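In the block that follows, a single chain appears as structure tokens, in the form predicted on its own.
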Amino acid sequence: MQVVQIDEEAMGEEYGREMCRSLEQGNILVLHNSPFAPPPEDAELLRSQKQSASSAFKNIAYKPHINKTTGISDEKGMDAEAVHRILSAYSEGALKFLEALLPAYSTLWKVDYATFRPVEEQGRDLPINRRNDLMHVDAFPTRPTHGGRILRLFTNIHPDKPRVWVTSWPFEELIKRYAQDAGLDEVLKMPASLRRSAAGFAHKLGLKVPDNTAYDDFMLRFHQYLKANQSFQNEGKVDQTAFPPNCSWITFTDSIAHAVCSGQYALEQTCIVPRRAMLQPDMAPVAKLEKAAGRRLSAV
């Protein structure tokens, strides 16, 4: 894993191919000065948020699909519709920034949520398979990508503090290890792919159930074994990269498994790009999985 520094003044079409390419081998781009930044008074006003103490929210997300904002304390108070509108401004600036800097992607990709991240990371009370400062590659429980990737900007907007960030050994590697033990087999038997079917039916009748395919349901398992593997825990610590305030960086985060080892205040916007995106699908998780397995993993 390399930390590749933004030339903003190369950004253009053969440019932007580039970083697309250094994203899929596993690279995270890093810009010092973030021009979509929320300016000093709204920086200020979100570090000033309480989250809801409800379980059920993580962050504080902005959905831009629905144009809602959830996880906020008061979700009825002036204070919320300044996040609101400060979290829709961030999203807005940090995906014209992703499109001028990775075109092939952006004609081609979902946009999914942004996020505010207001507490601190290190030693934050949470269950395993829901805290950041462990080890881990990203799967979303209910909003299976299919074989596409998780693509993530990430900006810290704390005044003075970094936030730091462990990341491990390649995909490849993680694979080779980990991914039978953690289920690679078991997904593509019998019991797990009738449970697919079930709720791809399920899904298709409008109820509120994810149409998981192979793929994603290996990697929600994937995302918890590494969590919950102590061993890899003390031993896949390979690089430590501190991202210091006003910076942004971007990056696959389902094949980085990475962790936050301290910090707070970093809002993020995510998209997923599918497999047909890519500059170099073979270098994408899904591909390799496929590959380990020698079976198909998605249908997309």
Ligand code: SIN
Given for the second form:
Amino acid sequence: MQVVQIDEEAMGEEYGREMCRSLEQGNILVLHNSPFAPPPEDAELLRSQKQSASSAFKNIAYKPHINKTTGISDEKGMDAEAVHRILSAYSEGALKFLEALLPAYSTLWKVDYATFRPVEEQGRDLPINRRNDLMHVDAFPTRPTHGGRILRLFTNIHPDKPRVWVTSWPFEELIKRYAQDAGLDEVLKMPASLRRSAAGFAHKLGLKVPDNTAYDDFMLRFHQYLKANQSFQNEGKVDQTAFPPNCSWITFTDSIAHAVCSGQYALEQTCIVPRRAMLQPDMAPVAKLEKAAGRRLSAV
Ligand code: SIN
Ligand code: FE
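The form predicted together with succinic acid is what I want next, because the block you gave corresponds to the form predicted on its own; please supply it.
Time for the whole complex; same chain goes first.
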């Protein structure tokens, strides 16, 4: 994994393709001054909101497609209207920046949520599956990507503390070491028709179930498996990177195993980039897993 500084002066089609390729290779792109970060008074207002560390909500999420903010747990300690306004402005600015930086992706991606992460991550009391301080690859239980990539832009809005990440080996190495133990074969054995009929049945009952592909099923397992694997957590730490205040960083969090070991107050915007938008499709986790499995894992 390399940390690559974004050169704003160079932005354009060709530079954009270079940046896409770098992301697909598993690197983190970094921008030290974030023009889309909230102005100081809004950042201060966000930081003053009170969210308990053990809240049922892990983050506060702005959902652009319905223009709603969810996860505000304690109405008394929070100015819901201001949080919504600041998050929606951040989302708009972050997406404009990503569009200018990565034009090859922006016409095809699906805009996902923007989040505010108000709680100190060091020593945060959450169940294993929801902990961010254990290295993992990202996979969303309710929003399958069907082989698409999870592209995330983070911004540290702490006034003086860095947000510190640890990252691990390349995805291919993770597969080699752990895919079988994590249950790749079991996922492969599950017939697609069974998966589809389970989804159809739940749909008939009025339940909302995601239409997972084999890829999505495996990635959810892998997320949990890596978090629970103590020897991976102990031995798999390869790099530690500190992102200073007002810094933004962009990466594909479905392929880079990451954990945040300390830091408070971050904003984040997610986009799902479909498989067909990749400049080096063979490097995508879905392609690496298909190679290991010897068959397709997602029809898309
Ligand atoms: C994560 O995606 O695991 C959390 C990263 C962060 O909040 O810095
Ligand atoms: Fe994550």
